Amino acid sequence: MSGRLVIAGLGPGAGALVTPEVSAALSEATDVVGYIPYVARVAPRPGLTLHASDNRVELDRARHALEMACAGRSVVVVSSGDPGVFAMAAAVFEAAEAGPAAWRALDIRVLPGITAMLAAAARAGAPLGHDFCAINLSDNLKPWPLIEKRLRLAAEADFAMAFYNPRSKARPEGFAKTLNILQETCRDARPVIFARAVSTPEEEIRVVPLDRCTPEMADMRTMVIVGASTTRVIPREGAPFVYTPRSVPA
């Protein structure tokens, strides 16, 4: 079978943060498949067809990519950040598992990218320096009670937490509920990082105590990182450094 499928991460936004491996895959592709704004980040060229689609059709997009690869095309499925973190890699493998045997025989590779969580943490310092977890706050693909359960357990376990998709126009109430749960469970002023549009010209980093956070501080372009109880803030001129020590007192 001559076709192949690459699932690639485009990083958080800046072209300099796209890995050379991903750039090479894009230069060899006949077709690029992905969500509309992510496909828009790929430069058109002769011999390349761009297939942009809505964000709510992940499995359809994955099937289309697998079909084209099976037909002998060199296909790249793009995601922002890392394709294995709340992105298209899982959708492609889900489609491959349920589809024809020929799909599972394809040459499929996942190329990692710099996810927004790591880019945001690096801008702030080292808030994920000890144990942490990542939670997608969108309830489009999982029920809100499950999100709430995981939030409470993560807070009780004293993880630092990174939140993807915190607040959209269609579901503004979810992040308000999240802050209420954290404020009730943690009962302290641990630092919360609001990192918006990291690595783009619109980048904005704010560090706010948990007890002063409000829902309006986040939108869908914001990565929110909540520190653990041990997370420290180093004041300085400009934005402070935020880090979580690697050691925990006995």
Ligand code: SAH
The other form holds:
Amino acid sequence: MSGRLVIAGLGPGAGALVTPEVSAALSEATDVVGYIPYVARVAPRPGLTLHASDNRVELDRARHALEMACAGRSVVVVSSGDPGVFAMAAAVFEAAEAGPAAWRALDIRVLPGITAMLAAAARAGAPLGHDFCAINLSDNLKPWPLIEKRLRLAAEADFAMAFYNPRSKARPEGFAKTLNILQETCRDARPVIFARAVSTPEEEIRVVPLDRCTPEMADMRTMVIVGASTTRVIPREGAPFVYTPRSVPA
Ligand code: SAH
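Beyond the form predicted alone, can we have the form predicted in complex with the named molecule?
All chains and molecules follow, beginning with the one already shown.
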């Protein structure tokens, strides 16, 4: 029997935001592999083995999935959001490239999901309507000076910016430094969106002017979207709409 490996995105949290293609792959799987809270989102059923592992073991988890697929299992590796955005898909290909040739001959498919950045942007309006970039603020897998360089250059180029992994208990100072850099470089009150636990019962959306942002406004469940200089706020009763116009005047 020939196995296969699907790398699937579960979306930001709500069941309605899991694509039908991902649900179908899960219903056919013999094994689901992933970080504990993501595997917990997959309903158990007879014939399905759930392999939940801790964070920071991405490559071990990827190798385990490849081994099982090679042995004939139908394996789904799950990530939250989209599996290609700061998640398991790249880890699987990294393991496949370095591993036995049989791993590269496998049927491997990546099924996209709704990434946190897009779910958060949609809640606020259309802050990513013009050019933007996405930056992972965690320095677990890259040196901090590189993050600073990218932040400064992106701010200078006037991109809107979406930040993943803005702040954790283990690295509280990174996001404080990020805000200092942006406040120094941008010198304005452009809107910043703090979108926490989007599409879950704990969802919370705040829009705060850049000069009034403070580090504790974000945690690991927060997506932070910083507007460009052209980003607009439409105040109204309740949460404002935030959007970035399609055009920049010449
Ligand atoms: N592959 C995922 C991202 C993994 S990195 C994706 O495409 O969405 C994990 C980070 O994503 C978190 O620290 C947080 O910044 C963001 N995130 C994930 N789910 C979120 C949600 N429901 N609401 C807000 N941010 C979320």
